[in-house]
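What follows is one chain in structure tokens, specifically the form predicted alone.
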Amino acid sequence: MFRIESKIDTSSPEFAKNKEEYKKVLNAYRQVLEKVREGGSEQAVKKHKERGKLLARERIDLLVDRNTPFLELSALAAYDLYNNEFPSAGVITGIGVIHGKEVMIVANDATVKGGTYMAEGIKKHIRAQEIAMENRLPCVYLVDSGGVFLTEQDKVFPDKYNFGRFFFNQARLSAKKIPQIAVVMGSCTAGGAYVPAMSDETIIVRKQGTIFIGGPPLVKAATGEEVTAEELGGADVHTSISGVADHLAMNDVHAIQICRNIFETISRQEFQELPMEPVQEPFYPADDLYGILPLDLKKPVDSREIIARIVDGSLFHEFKDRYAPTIVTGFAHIMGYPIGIIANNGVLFGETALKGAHFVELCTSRNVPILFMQNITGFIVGKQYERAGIARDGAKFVHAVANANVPKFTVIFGGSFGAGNYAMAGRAYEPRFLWMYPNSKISVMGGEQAANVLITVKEDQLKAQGKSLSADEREKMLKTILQKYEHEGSAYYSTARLWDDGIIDPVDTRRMLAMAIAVSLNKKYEKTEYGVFRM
């Protein structure tokens, strides 16, 4: 492999200005993240602690091995929704290490509306289970939830990917021999009672955890029976009478220790071997990225400059470097793990798509994971390209990406627009993880393009009626559309709705990807088979 030769002048005023402006964007993101990680209101946090309970993130810190990273997912889920009353969507999910094994952790935050589930919280919980299934990860559920958020019942109860999907997924995980452990540290009500009931082993905290299908108010309304929560479904009942729980804990710390003890008996079922190389730090400083990444998405960025700050030794074996230059493809290592990289360097042409499809085939034939680095306006348009078969060639790329069974990881470092999002392993193409940078944008097309299309359509409609659009009306329509696309295309809008797995600091990319590759090794890579390629 050859070291990428950076052409960035890091001493230039332009670089310094971009770096300064990017740090402002990054600081704004960090402030939002810090606020969200506080959890519920100050009063709710105080009340929670007065009950002798640990906060959700404190529980996770105790659960995972000391001095190991926790890969939190979708920390800003539900951000700027529900008047920001559901920080992190009321549930914390992520991957931690317990006794040396990667584990998916789902922890309810009872300081946020009693740990109840609204739409984004459910989506986040299900996404965690999907990741566990894809990567064969044991699951730990730190349960402290009042069940569904009843005022949102029409959005959380009846559909395929609503609340009931939790238990469907638990059944499927169990059938695949993927361990699941529940630690009941608070309420576990109604349908939520199936979380511990469907787990391999269940721990419940005395005088704190409760499990019941119907709580005391419902029991009284249905039968007239008056019963306390503890009598109905407390820890003593479920560990000595019903047998629904298996281990009695005296407090949160004790419960977490029991959970850790359980993992001493759990071993990996599978393991995918990858040829490893000695780890090297990138030749160029990671924080150079702040001066390189685009704040103005119209400004071209050579994706090799970003690759050089992520991969081991900044070493890159480029594939077809002289052909179809608007996409960069090649092999590298990230913290010793082999990786194939496909990165945008402009719009997608027919030959670009063919180059991408060819490279995907190389990676799948060699069992090499693929990193997609997106900064894409989409596929080229126009009569010349349609006649040359851009749709056919683009379809080859989409076919290859859709069927690639090696782990795919996607990082959006600039724009992600149109069908380019799909070809470059957007969410619909099931990358194992997808992250965005704070400066990223994602939408069906750029705001200006959308505005011009919609205004043209409107003018054509008016012209057919013998009317026209005035200059003021045109300007007002343009401004409205641009504002809408600017708002809805932001990384915050995306991550709030779980279109991605979180916004990340660019300098953390290398660490996040290394963890993601390590996680993917818990399941053997499946053989890739392709369908029909239109020739």
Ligand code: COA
Second form
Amino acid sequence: MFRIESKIDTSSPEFAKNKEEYKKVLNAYRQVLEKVREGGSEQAVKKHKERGKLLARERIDLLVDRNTPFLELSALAAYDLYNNEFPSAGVITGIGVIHGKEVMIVANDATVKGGTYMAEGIKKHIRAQEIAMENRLPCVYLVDSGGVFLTEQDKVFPDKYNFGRFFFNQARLSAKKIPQIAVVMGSCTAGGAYVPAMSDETIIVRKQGTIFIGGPPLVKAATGEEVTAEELGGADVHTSISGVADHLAMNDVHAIQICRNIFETISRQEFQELPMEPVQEPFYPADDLYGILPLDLKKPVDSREIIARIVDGSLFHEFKDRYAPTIVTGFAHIMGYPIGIIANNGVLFGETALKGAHFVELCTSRNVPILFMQNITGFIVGKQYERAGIARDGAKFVHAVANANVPKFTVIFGGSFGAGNYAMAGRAYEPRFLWMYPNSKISVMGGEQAANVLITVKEDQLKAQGKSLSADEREKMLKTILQKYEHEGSAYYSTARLWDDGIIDPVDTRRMLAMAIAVSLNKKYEKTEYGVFRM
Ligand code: COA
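Next, give the form predicted in complex with coenzyme A (COA), keeping in mind that what was shown is the form predicted alone.
Full assembly next; the chain just shown is listed first.
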């Protein structure tokens, strides 16, 4: 492999300015993250601690092996929604290491509305289970939840991917011999009672954990029976009388210790071998990325410059470097793991799509995972291109990506617009993980294009009625649409709604990808079969 020859002048004023501006964007992101990580209100945190309970993040810290990374997912879920009353959507999810095994951890934050689930919290919990299924990761549920957020019952209860899906997933995961472990550290009420009940093995904390289908107030209303929470579904009851839980813990720390002990009895069921290389740091420093990444998406960026700051030794075996230059394809290593990379370098043309599809076939036939690096305005438009069959060639690329069964990982480092998002393994194409940089944008098309389309449609409508748009009306319409796209296209808007697995600091990309590839090795890569490529 050859080392990528960087053409960036890191001593130029332009580079320094970009870096300075990027750091502002990054600091704004870090401040939001820090605030969100505080969890619920000061009062709620105080009440929680006075009950002798650890906070959700403290529980996770104790659960995982010391000095191992925790790959947190969607920390900013529900950001700027519900008056910011649901930091992290009330549930912390991520992959941690327990006794050397990667495990999906789902921890309710009881300081956030009693750990209840609203729409984004549910989506986040289900996404964690989906990742667990795709990568054969055992799951640990640190339960401390009042069940569904009753105020939003129409958004959380009845649909396919609502609350009921948690337990369906637990049954399916268990059937695939993927361990399901629950640690009951607070309430498990109503439907929530099924989290421990559906688990393979359950621990409950004395005088703290409760499990019941209907709490004391409901029992009183329904039957007139007066009963305390402890008598109805406390730890003593469930470990000695009902058998709903298996292990009695004295407190949070003890419960976590028992959970860790359980992992001494669990072994990995599958393993995907990948030919490894010795790890090398990239030749170029990672924090150069701040000076390179586009803050103005109109500014072209050579994606090789980004690859050079992520891959081992900045070494890259480029494929078809002279052909279809608006996409960069090639093989590299990330912390020793082989990876195929497809990175945008401009708009997608017919030949670009063919090059992309060809490279996906190379990766699937060689069993190499693929990294998609998105900065894409979309496919080229115009009479010449339609006649040449841009839709047909684009379809080939989309077909290849959709069917590729090696793990796919997607990082959006610039724009993600239109069908470019699809071809480059957007969310609908099931990358194992999808991350966004804080500067990145995602929407069906850019704001200006959308505004122009909508204004043209309006003008055509009015013309047919013998009317026209005044300059003022046109200006107002343009401004409104631009503002809407600016707001809805931001990485924060996306991550709040779980269109991705989180916003990340670009400097962390290499580490996160390495962990993601390591995680993917828990399940043997499936064979890829393609259907009919439109020729
Ligand atoms: N739906 C909506 N909001 C709920 C809720 C629920 N199921 N459970 C709790 N909340 C809200 C409370 O109104 C309160 O909101 P506020 O901070 O705006 O005042 C906040 O969550 C914290 O509740 P609180 O009762 O003060 O906290 P707690 O730690 O003492 O108790 C619970 C937490 C979950 C044990 C308790 O609130 C409870 O039993 N809730 C009802 C659980 C239930 O019956 N769920 C059935 C759903 S299927």
